[in-house]
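This document starts with one chain, in the form predicted on its own, laid out as structure tokens.
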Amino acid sequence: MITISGQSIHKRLAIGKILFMQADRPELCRATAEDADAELAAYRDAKAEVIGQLHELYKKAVDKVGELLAHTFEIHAMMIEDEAYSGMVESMIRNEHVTAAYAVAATGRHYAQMLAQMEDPFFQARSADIREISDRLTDQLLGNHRESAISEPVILMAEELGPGETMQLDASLILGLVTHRGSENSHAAILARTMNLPAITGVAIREEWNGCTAVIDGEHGLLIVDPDAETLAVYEDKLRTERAKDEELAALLPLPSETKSGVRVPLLCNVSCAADAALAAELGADGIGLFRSEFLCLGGSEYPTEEEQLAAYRNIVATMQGRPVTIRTFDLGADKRAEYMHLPEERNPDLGFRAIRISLAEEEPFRAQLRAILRASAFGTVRVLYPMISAEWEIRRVDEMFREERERLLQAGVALGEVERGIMIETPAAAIVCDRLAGYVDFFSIGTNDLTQYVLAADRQNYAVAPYYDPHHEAVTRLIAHVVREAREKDVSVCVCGELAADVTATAELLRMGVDSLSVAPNSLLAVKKAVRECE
């Protein structure tokens, strides 16, 4: 029996046979051409192919995933399309009289090797999309067909999976996916959790484990090969337990968020993509309580336009079809970044520059979103969330711009809904004067994760205090009642959407407070409503 660590993806359980996908992509070698008019009339004829198949494979994604992941493959064209990228393309076939398919590769090593050596973990991610291109293109530049070998369920072992070979997985052949290479923030990694597949990465894998038995432990972490019949025997009745929990949990489907004494309390999600809303609404979410807006803002080399912007809030609240949508505005900084920003490196950046006040050092970019917010307002139910909130003057210069931009929309004939506004309550400054700041706002969005560190003076992603980070801590509950006895004198309500709010052993304490609605990660949805209606 083996077991390895790696780094979770998507935290369940599988257990079955290890299918090893060979890379199958020896290095070229450097080829020389004589004709170098044919080499380039050959690579732009492949280019011209190869992005027909990404439009193609967009169209399909855009059905299982939604048009936010889908966006994946029509990046990946624009990609091939890059000046710097096509231009040593063929800068390399016309100086140096090599073959088009060396010329690719070498041009994917280059930029593949630049971006996986910067700091920046997004960036890193990346360096997968650069290879994936090049491969398209070198496959269809030698006539290479990749057929799928997968014939039963299998664990499927990689080197590294892009977006691509992930989007045409047959998911119902897949038990699990295990890489050496990858990251939580990589296409591939955001595929994987979308289509509920057990994942880990960061695994030394090995050829000679092809059809082996194995287990996924995502809860940990861990690849587990040739499990011995102990071992093997406490996951399979731990994966016994998972299933009948799912089964337990679907049965709750059709049945409303209420307590046993039938009081409502609506179940929102937090979602970073339109596949997550899309899970979000099949699994009967009351509404959105958090976009992350700021995951728009990271991949390319400038803020998203306002129409940019617009054209996912709306795909967003017609997923939803009436129910509530909250956009909370760029939460960008700490680890979030965009290169473009040119943000200062900051000893710590959770207590630094970052969320609004970046937004209120950088108008612009603030006032195109709150543009685009508004005007998706016209086709559903939208409200907008303010993050890092500390003090009155904050909420105020916010609610003044958002004032300016609703009458500039307005005067020029602008279709506009109404558009409820309320704020983060995620640092002590805000809970402790949010009877001051709730006379800007329609509603409150407690953020416990930040809230907890922050009070607690303990990173929340640093183990060594692990210890110390704990949003049951008295400190912490107590300003969360006191946040929400000062919101309803207020008439304001108060919707918890840290992580707290999808720890089961916490809902009926919540509930007691007072706090009016729920908002997690749209897997936890169903457990939440379980607890609820367990609830007096």
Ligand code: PEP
Second form
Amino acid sequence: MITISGQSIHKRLAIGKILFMQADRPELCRATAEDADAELAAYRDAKAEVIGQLHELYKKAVDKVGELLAHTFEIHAMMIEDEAYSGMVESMIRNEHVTAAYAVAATGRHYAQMLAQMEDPFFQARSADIREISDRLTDQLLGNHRESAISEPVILMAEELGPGETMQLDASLILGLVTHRGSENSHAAILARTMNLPAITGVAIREEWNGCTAVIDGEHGLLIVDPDAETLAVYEDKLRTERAKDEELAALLPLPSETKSGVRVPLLCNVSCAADAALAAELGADGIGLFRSEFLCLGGSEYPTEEEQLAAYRNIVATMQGRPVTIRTFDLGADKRAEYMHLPEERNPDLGFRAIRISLAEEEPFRAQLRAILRASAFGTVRVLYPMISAEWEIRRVDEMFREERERLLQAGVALGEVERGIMIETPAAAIVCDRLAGYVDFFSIGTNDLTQYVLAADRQNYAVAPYYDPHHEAVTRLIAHVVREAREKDVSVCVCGELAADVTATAELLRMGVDSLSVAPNSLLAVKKAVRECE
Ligand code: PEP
Ligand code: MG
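Same protein, different state: after the form predicted on its own, show the form predicted in complex with the named molecule.
Every component of the complex follows; first up is the chain already shown.
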């Protein structure tokens, strides 16, 4: 029995035989060609053919994984058409007199390496996309057909899987995925989660394991090859429990989220990207309760522009088809920072320059975000949510800017919808004086993750103080109850969006207090619906 630790991509269990997928594309040697024009024509034909195939794959994938994720194929088609990529291939053929297949392989390697060396995990993850389109093109040029060797359910083990390859997998034959290269942020990882496949990456895979029985313990990021009888029995038992739970939860999909006495409890989702929102929509979420918009800031070399943000917000608004989308303004700082922000090094980052404090100090990026949110409201139901408010003057100032930007857009004749305004209740100060803050907003969203760490003075990221970080501590519970009471008094709706909302042992108590809605990660939605339906 061998146990290896990797990085969990999707926290589920799998038991089965390993199929080791050969990286069956030997590196192409540099080969010269006599007739550059013929190679150029071959490249252009292959390009047209592959783009056609990608459009076909897109159409099929829409049914399988939904519009947003299927979009990967359209992005691949665009990447092939990209001038930098195609320009490099054509220039190598013309100037270096190499074969089209070699030019494609060399161009693919060049861009894939460049992206893999970037610090940002988002760009590193795009390296797999470049490799995949280059492989498709070389296969087309060389007449290779990468046949799938999968005929029975297996745990697929591969050096790396591209997003297209992942999407083409027949999920009924894949028990789980184990890869060496990959990252939590890659399209392939997002797809694995969407397809609900147990998956881990970062495992030094070995061909000799082909055919061995193995366990993927996604919860703990473990691969166990050749488990002994006792271990196998333990995991078989866990798998039976997981399946029974899945079946029970899947049956809840068409049922409403309501208590036994018929009180509707809207269940919203916390999302960080468009793919999460697609999953939320598929699971029947009543809306997006928290879009952590700051993730848009972490990939680039500067703040996303107003137009880029508008496109991202519209995308999610379109996905939710009229259901409310709550966009939290950038909650940057602490562990969410990028070079270009020039944030100070701080001794206590969680108590430092973060969230609304940055927005109040750097008005222009904040105003651009407010405009993008306002403009997105013309396309659906949009709400704005401000993080880490702790005093009345902060919300007053923020609201002033919101009104100014709204007025400016209206003056310019831009179409806008009504945008409800809310604040995160995640500092003890906000919770205590929430009656005063209520006058400025339409809703509260209780962020129990931060609220717990600030109330109990226990860093939410410090494992050493984990026993002190207890969202069920009476001090936290009493504060939540106080906020809900005040909110009801002031006619402000109240949602809980911290992790406590997904803790089914807390559901009954939150509802008893009078919380109006809960916002949870998409994968927790059905479990929470079950808990709601069990409440009186
Ligand atoms: C929270 O603090 O509870 C919350 C939902 O926000 P985040 O986890 O993004 O800090
Ligand atoms: Mg928070």
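What you see is a predicted model; the values in this text were computed from it and never measured. Residue numbers count along the first chain shown, from 1.
Of the residues P227, V98, I480, L374, the one at the hinge where one rigid part turns against the other between these two forms is P227.
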